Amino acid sequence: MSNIVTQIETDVLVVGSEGTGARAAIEADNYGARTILASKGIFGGSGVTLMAPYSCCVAFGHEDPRDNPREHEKDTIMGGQFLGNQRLIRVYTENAPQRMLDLESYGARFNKKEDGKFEQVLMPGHRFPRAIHYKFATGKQFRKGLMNEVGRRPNIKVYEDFFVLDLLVESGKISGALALDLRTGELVLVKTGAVILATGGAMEMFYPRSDASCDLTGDSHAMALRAGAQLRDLEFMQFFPTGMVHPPALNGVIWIGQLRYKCGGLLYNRYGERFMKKYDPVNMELSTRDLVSRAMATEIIEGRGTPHGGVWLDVSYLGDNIVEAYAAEVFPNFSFRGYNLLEAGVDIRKDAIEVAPMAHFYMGGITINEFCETGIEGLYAAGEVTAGINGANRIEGNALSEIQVFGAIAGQVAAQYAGQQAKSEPNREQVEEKCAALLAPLERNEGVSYFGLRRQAQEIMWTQVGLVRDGEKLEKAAAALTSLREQSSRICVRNKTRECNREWMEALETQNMLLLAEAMARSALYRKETRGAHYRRDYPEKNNDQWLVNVVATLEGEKLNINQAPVEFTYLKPEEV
């Protein structure tokens, strides 16, 4: 194959190396599969698992013996406003306790009480205290435990700076994948019996209004669509209300937003108005995440925002010692990420700070069943890249436990499948055709800049497909994104060197991102109601009679199709609560 320099073979290829992917690789190894763990970046330093600071919800019942997996299941179904797959939710809540014990056995630590039981905290959306944590660094403990365990397993081969670009499907069955070795610039053919997609969300679509790392560009969503899988609930992106927008080095830092919860921080627009009185005069700044985020976005989009595109968050009315006590707990010496606020001229004891909503978690994704199967033989998916657990809105603390449950299931099922099936040989013509498309931006001497397309798409997503939506905006957004996606077929990169060519990598990411962005815009246009994280100003009410359905996206050639599928109320019906 003329464009392929390297071919490698494995039983299971895991795409995405962090919380979900690492757990999947461990379980695949438990079932005897040779496993490649592929990271677009550096293992342990990519994705968002590492960035998770606090809550991981599991129904141990250590704080309140009335809690159990069935109660957790009920909260999750209700929090997702009945759009979640209830079979998946039951699998999640029943298995979460054991998966946390697994993680602890790998070396992760959690806060414990004197009797050795977990310290569990009550989080919004839950009726019982069930969040376990380790100080304010829970994600770091996930990384520690998973990296320890992967490192002890020689049959798991970790490939870093290894960008999996596309899937190879022969007669409805996975035969392999194509990847780019970012260090050498070589295209690599991975022959494999099974693929697990575990690359997380796609918050980069909303940059700079994102609190996630920049590598979450929807690669697996786009690969799955091109391979023939269904995506669903793409209209539901969760925004965290209060992420910093200034100073620039701290853009996207969300946990300073705890000043709103912990210290009674007040929100003002550019005219000094406490605008929350217009949106929720009873709860004001302590309203729910979705409502506060919508209110902030409305103020910003309608021209009442601060100089750097946010609103003001202020705790200066408190005594200095109160603010200092909070800072000492969460960001000692007023420092974030090694960046000192005081040195930057921002003193929260007397100055308001600029904050804005940040894309935080994607509820939509690849459709799976209880075995993480996608409908394409040999292709599995797990974690935030999938839909089904969180429905229209994720309640706090469910993300970290979910990735351990379904990472383990995907690893087991993929390993068992790969061990029972003869590998399909990749189709030579398909490989050459896909390689030519991947190399085209590098080989073109003239064309379109990926950077301009990417920035245009991100602006469209924030202003027209973000928190405040209406039919007219969404129509324009969908049309504009279709045009950008068409233009992306003519992307040309200036740097022709193949080794360590970030421009080439980001051009390929942009093509993935544009496909998913259009699918999200069209899904939001299709759903004519307000539910959970999806807010339509022209349809401001929830409509169970017509829209208690999942919105499904598929790709036929280059055309995106949007349809609907009924929700199955396997265990709990809306009228029963």
Second form
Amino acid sequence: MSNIVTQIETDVLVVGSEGTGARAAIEADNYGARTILASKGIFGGSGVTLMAPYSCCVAFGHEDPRDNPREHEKDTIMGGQFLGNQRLIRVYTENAPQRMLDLESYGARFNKKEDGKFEQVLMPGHRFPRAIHYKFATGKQFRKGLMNEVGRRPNIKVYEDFFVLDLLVESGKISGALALDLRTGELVLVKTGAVILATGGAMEMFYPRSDASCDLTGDSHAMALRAGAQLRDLEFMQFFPTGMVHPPALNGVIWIGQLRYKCGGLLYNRYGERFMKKYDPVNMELSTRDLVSRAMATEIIEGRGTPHGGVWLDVSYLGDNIVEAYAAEVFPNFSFRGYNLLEAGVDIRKDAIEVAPMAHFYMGGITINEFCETGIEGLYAAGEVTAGINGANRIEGNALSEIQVFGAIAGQVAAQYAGQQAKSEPNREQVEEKCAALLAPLERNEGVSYFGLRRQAQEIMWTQVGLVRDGEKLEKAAAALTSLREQSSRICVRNKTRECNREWMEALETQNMLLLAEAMARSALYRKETRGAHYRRDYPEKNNDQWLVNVVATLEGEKLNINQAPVEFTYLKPEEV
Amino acid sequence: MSEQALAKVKIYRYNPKVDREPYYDEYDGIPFEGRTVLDVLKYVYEKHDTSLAFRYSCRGGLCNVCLLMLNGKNVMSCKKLAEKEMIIEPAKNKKVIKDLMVDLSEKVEAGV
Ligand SMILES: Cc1cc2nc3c(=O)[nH]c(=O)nc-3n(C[C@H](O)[C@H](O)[C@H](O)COP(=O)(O)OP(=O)(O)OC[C@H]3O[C@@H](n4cnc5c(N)ncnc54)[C@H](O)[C@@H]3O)c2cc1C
Ligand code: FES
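The form predicted in complex with the partner chain is what I want next, because the block you gave corresponds to the form predicted on its own; please supply it.
Following is the full complex, with the preceding chain placed first.
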């Protein structure tokens, strides 16, 4: 009997329903395509777009008329330390203003000045005030505008709890995708001419040291690799320096970080040493995000961390009234977004808190061109799941605008492609073979549990592939991850119920995560220099002679191949600045 | 904080596909101090029963999908601190898909 119970047909399948995906679906609909907008979780309640609090950088030039897309382009190229794809960056900065106006027309709000122009704020890495925002909840406005607009379009079908698992490719062309309907536990065959991958980052590889949503397990990265697409810049993961690690209730809370840079917070290791003096004796705790994160990670990984794997952040040396006055200003009653420090047993007037860097944004991802094409016909990708805009490091506020620009392009191009093509029929044998693999963990009666594999991988990623790297550790990490990946083909899921089977879902996620984690470790091993978010203790300098290249990853059978591709300096050369 | 304090938890279970009616599972000795209700569910899921169905995403009080009922009141489980005695049930007025997983297509705003 066939393992496929349900078949559906569409022109465009968008995988991921948030900032990128919803925008893509709207544009595909503008071009007349029947569109499915799929989310592993809930539309408007998954991914990280809605979590983004503040900055969305766009060169409107409303605060400073000297600003324009070319200036934004330059800052983005330099912020990415010349590894970004300059053609993509130009498309991005030129289209961003119009895309934000689209979003406004869908119903998103932004803070405006009295003359009706956008309030624009200067962010680090930008030379002009460029960030538009809505209070401290910009991402929620994205959600509101996009949900409104999708709701107005009956030809966009929203599929929730719909976990897309694999792509079907027939002679180099997309013919469909396989998904797990989490509610019923049925495998679904989606026959489609075009697929847009819009699933965001992969910060779950570092959990619990992640401030992002649990949905981001690298599924699309792995699907793209298996389908024959290329990934790049995987060695670059951006960390947010100070998130809480204890108590568990407050794990990942990052707003507390402002105690460091705004309220004179001091950082100590377990021996009570203000360790920043070893890393940046001049600026100490006020050093740059990169350096502070790296210093903290070094202390933790080398065994000088706190009981729960952080370092101490302390403002208790200040008078209680100073701390209270600061708190009253930014988190009244020691409470923020419903998290109350005092109720959770944390009194920052008396005690230091335990903090560690948190994985926050993935610069690396699927290789695309200006049309969001991946090299496989009918397969497109956009948003954080791709690489190219941010190079070796993302400057603040560039993600929210990027996802609108490329979401729209992917939607248009995919719809036009699907409209012109005769659909190719998915190959039955391929479908059955893939389904059997997806069902295997459920049908197996003995084998390994995914928990251990996932935890081990996350621990390896944090300690050896995180902020502080060296060749020896990366070799070991890559080998260990290969072995975990091999073991993951023997995962057995204890819960045999089909409906709402979280264990099955997480087991399949773990397989994806392990493939991407290994690709990341091997990419980091390959790049023998320090640049942007990639720090090699054994190669502590930036090396423009050899490493102005992108590291690229592909999959051949079960083997990951890591190579390099040249960077084209289409508009700006490193020697020009 | 004493390390020993442990909670007693009663969790609503129901799979409309197979169960004639809902029932409750009870667990004793669950660590709860400094943890959220969601932390407790993850603990029960991992240590006791991987068939427990529940939702979460952002873990940061923003997405609202971890909504459920604790001791009779709707709360966001990722920000509500766990208590010593807890009855955990699906969110009020929502159709149960399985256990604590409900149909969220009618959006509700967070109460807590
Ligand atoms: C805490 C935080 C704060 C941030 N703040 C800012 C900021 O102020 N400014 C800024 O510019 N950027 C910020 N960023 C980054 C920015 O928010 C993201 O880069 C951007 O929103 C990503 O959008 P996306 O649509 O590509 O992915 P996401 O919003 O993450 O959406 C991913 C979607 O894919 C779905 N999905 C995943 N896997 C599957 C699968 N297998 N099948 C089906 N669906 C799947 C998910 O359910 C979700 O719907 C922040 C990030 C974080 C974590
Ligand atoms: S998991 Fe998002 S609000 Fe609780």
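Since we're looking at a predicted model, the values are computed, not measured. Here, rigid core means the biggest group of C-alpha atoms that superpose within 1.5 Å across both forms. Positions refer to the first chain, counted from 1.
> For the rigid movement of one part against another between the two forms, which of 278, 416, 254, 479 sits at the hinge?
Among 278, 416, 254, 479, only 254 lies at a hinge between the two forms.
> Quick check on the domain motion between the two forms: what's the rotation angle of the smaller rigid part, to the nearest degree?
Smaller part versus larger part, rotated 13 degrees.
> What Cα shift, in Å, does residue 264 show between the two forms once the core is superposed?
Displacement of the C-alpha, rigid core superposed: 3.3 Å.
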